[in-house]
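Just the one chain here, laid out as structure tokens, in the form predicted alone.
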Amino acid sequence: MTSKSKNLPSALNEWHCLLGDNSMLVGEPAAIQYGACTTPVQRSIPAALLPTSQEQVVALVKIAATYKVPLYPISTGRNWGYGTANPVVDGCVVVDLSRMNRIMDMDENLGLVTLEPGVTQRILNDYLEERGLDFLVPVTGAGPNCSLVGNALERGYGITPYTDHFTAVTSLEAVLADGSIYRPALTGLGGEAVDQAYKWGLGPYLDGLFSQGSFGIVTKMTIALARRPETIQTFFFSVVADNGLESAVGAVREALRATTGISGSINLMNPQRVLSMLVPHPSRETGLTGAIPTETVTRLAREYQVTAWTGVGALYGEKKIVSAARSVIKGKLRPYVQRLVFLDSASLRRGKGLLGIIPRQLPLSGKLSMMAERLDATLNIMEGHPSEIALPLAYWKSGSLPRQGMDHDPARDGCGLIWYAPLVPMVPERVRCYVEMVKNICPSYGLDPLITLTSVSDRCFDSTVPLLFSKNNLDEAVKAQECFKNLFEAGQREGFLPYRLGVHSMELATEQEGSYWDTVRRIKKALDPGCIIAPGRYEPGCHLGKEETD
């Protein structure tokens, strides 16, 4: 799918007058800056615009509408595994909102923060720490430099309270395709303060159109933050034998139901996923182009004491409440899991202190120290502190970690990564069906089945499976794309469907018939008849008039 406007030079001239030299990239510099991607897809990007205010966004959208030039907004462009900063179609001008990074307001009483799309996990964390405000940053594994607004709009989730990040969005503003500004009904009636405190507003709920949508450019958002509780305890457990998965799933479901409002998400990870955090990729034994053999996984799992499934979760609240919830968790999980351990930062620090007196020459000292560092990083993100703990996964197969002092940037560093992220009902037999599906499909393409199941409620898991490949090997890249398509289609037959899609795969859903996509098409036509905003993004492929396209 392509979209190329013959009027681009005229639009560029007007944008230059609006923004100046330092807020535009044209031609190759734009392609280099925004075209790098962890997926095999790379779109043609003729230019990029970097506004610093809502007023500039309004003006540049009006120019785009005049000349019928499609725009693709990004918050920070760190959409690893889903397209990074690449548009869905060729020929879109990227609108990079990362310079709009103001925290506009913080209501300490209500825990509401109003911010622009360029505000990252790190920026909010620094803001809270500088002011001594005890709130948790809604962290994700994407890293400290990723946008909070972008993640919320993509319906991202985390493991801390307010797990569903779009649920925590209480209000937003957006610039529509004609340059007008969308504001919710209560704000329009003069009730901005109450609008920010009450998610649903008045009348039809339209804020949701901008979540996984292409109807406007969000320039302002209010998010509810969870207060930092008196106590945060992380718990870990093991499922020693694979045939214990079904019982563990049922126990996790009951534990979540019994501790609603106190427990965050609970993760279940298979051995390959845990080993990817503990050991270098065993490429000498397997080669870079094949999945790790079962016997190698078994040997490494035995060496590092990794079981068939590893679970991790957290409890948040006042000390007495967490203590009671801890007893409930024990009662629900212990009959079905092993090695159930509760930790907090203080106990981990004491443990790390003890490690310091273990002689370095002892065989286990290095492994224990490494595991302690991993636990420390895990507790850190559970406590709402931004972390890069999950980003080395993208480098696991390539082994080319960034130099000391550099942030992780998988696209810049040439990592190959496509995420497959389907929703799986929290029903033991369905979870088993899903796991076997992934275990059968991934190795047939030379890819490791790195499976994580994360609870998004007590009814449903979201699973994340990273498809890792070498960007330098065309055959591997093709196989990774084919594997994703096979997983999507097999999952569709079984009822396991992604909660989000990348720019490389949106047509797998949007090109299918149904009243839903027909309704999306009609709304798009009404709000954006010129298809100016993010053509092809979660919509069935609107296009510019023939007189304006090649």
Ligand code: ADP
Contents of the next structure:
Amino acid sequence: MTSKSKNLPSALNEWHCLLGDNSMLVGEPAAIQYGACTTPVQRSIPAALLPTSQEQVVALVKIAATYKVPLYPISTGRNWGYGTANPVVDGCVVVDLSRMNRIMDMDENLGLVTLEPGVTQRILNDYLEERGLDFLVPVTGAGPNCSLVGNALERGYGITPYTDHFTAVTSLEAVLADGSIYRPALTGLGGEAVDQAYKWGLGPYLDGLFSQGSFGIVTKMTIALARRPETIQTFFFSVVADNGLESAVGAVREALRATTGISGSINLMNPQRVLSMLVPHPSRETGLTGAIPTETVTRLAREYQVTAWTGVGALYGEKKIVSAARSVIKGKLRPYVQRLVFLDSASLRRGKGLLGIIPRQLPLSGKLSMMAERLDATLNIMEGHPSEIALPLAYWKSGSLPRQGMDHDPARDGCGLIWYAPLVPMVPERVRCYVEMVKNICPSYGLDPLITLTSVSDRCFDSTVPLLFSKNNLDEAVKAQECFKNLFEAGQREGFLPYRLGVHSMELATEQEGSYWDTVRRIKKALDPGCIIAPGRYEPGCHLGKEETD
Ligand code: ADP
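Switching conditions: you have the form predicted alone, so give me the form predicted together with the ligand.
What follows is the whole complex; the chain from before opens it.
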């Protein structure tokens, strides 16, 4: 990297001529703005560039290529739990695309939106509301200020009908390491409209290279949006005893299979995960180990009527179809789960229903209103409205919540969070094996096993386990990192592997031998021989200096 840092001042001069003072940060201001992270990682970030157009991205990439200075593109850089805005390796100049936040086109007939990388969940939501357009924003728990492009590129998922966010991407444009622009084949042949309407295009499917890849800077993306349906019904259920998990998993699989296209994802959460939404962290009771003792979990669960597993899902569609799907779900789930309730959000908004349902489950009035508030926010997210409801989780163990009126920003607020997010086959015994693995490993590092299983199809769950720790405590941070590594390795032995990695954990996968990473290395060498774009991001070569040409 020495030759690269020697060239940095010359590159900075040229970028300054291109962008001016207000569109770049150099030295400490860049390190402060982009270095904050919820994981123990902090990379050295010499500068950040904030282009406002694709032309500027092309020009700045050419400068980077001339001086061999590596770049790290981010859309909004809120990749909390996976590295925030930190590059995978030291010395990269961050390319912050958040000022490129135009919605370039919205085809109301086809439900296709074409947008720039800085467009956030909030910006799209406002755009749709202002125009009275009835589409769902592909929301995630990361909240209103996060980009749609960054999440789709990381293959994030939500709970609304178009669950898998990269599946919904039909077309994209990217600036390659030599400053040329990648456009899909159909667009190149003059068929931009069909290209945007048809995901696979023509010829080898290359758009996918840019998701979880380091082959270009994506400057434009078309996303299919789900239409707001006539009705949305959210359902909740409980699995009272832990030994009911296996049959509940089988029932969930059958329910999803029978309602494909109507049902969004179904989530299953263990007591610790549900309690993290309901009670302050009982830190006085954690003792020396750091994890909440089983007796405390049992007591709190009893007090708040939290069962061994809590399930939540939603049905989307025309009233008649949803009503039929509801009967199907009841038929599939009722024999195996308890307290199955359906909530029609429209009637809830009118104030009916809620009080009829909650008192039976939670007869304590102070807790009732809090529960109702949380429920309302949960329904909001099911309905495709961006919400910060999931963000307090990051603050549960370590941070104090932001002041009233301020947005949540776990990295800024010093929260410690690493996500472990493995895929688990939807096979009851495999799910049990996975759950026991997490329950055994986390407490041995002083961490609570907060387990969610989210269906990503009727064949597979993705599980999310937030490893929460105090960033001020070095020992806790080290343990959280070690815990992640242990989970990764134990999971690998059992066949549970993450769908996504953080900047702290790329190497755990990319440094393993195999034809896949070898192919990635060869593509990287062909497209980006100077390792200009996001070195080390889901690729094994650049950060080891193997590809340096001088
Ligand atoms: P968000 O703020 O929506 O959570 P980020 O902007 O942090 O998402 O993006 C997540 C990751 O995806 C980044 O760390 C980066 O590696 C990659 N990425 C984001 N936007 C782009 C882009 N426009 N082009 C190429 N890679 C990107």
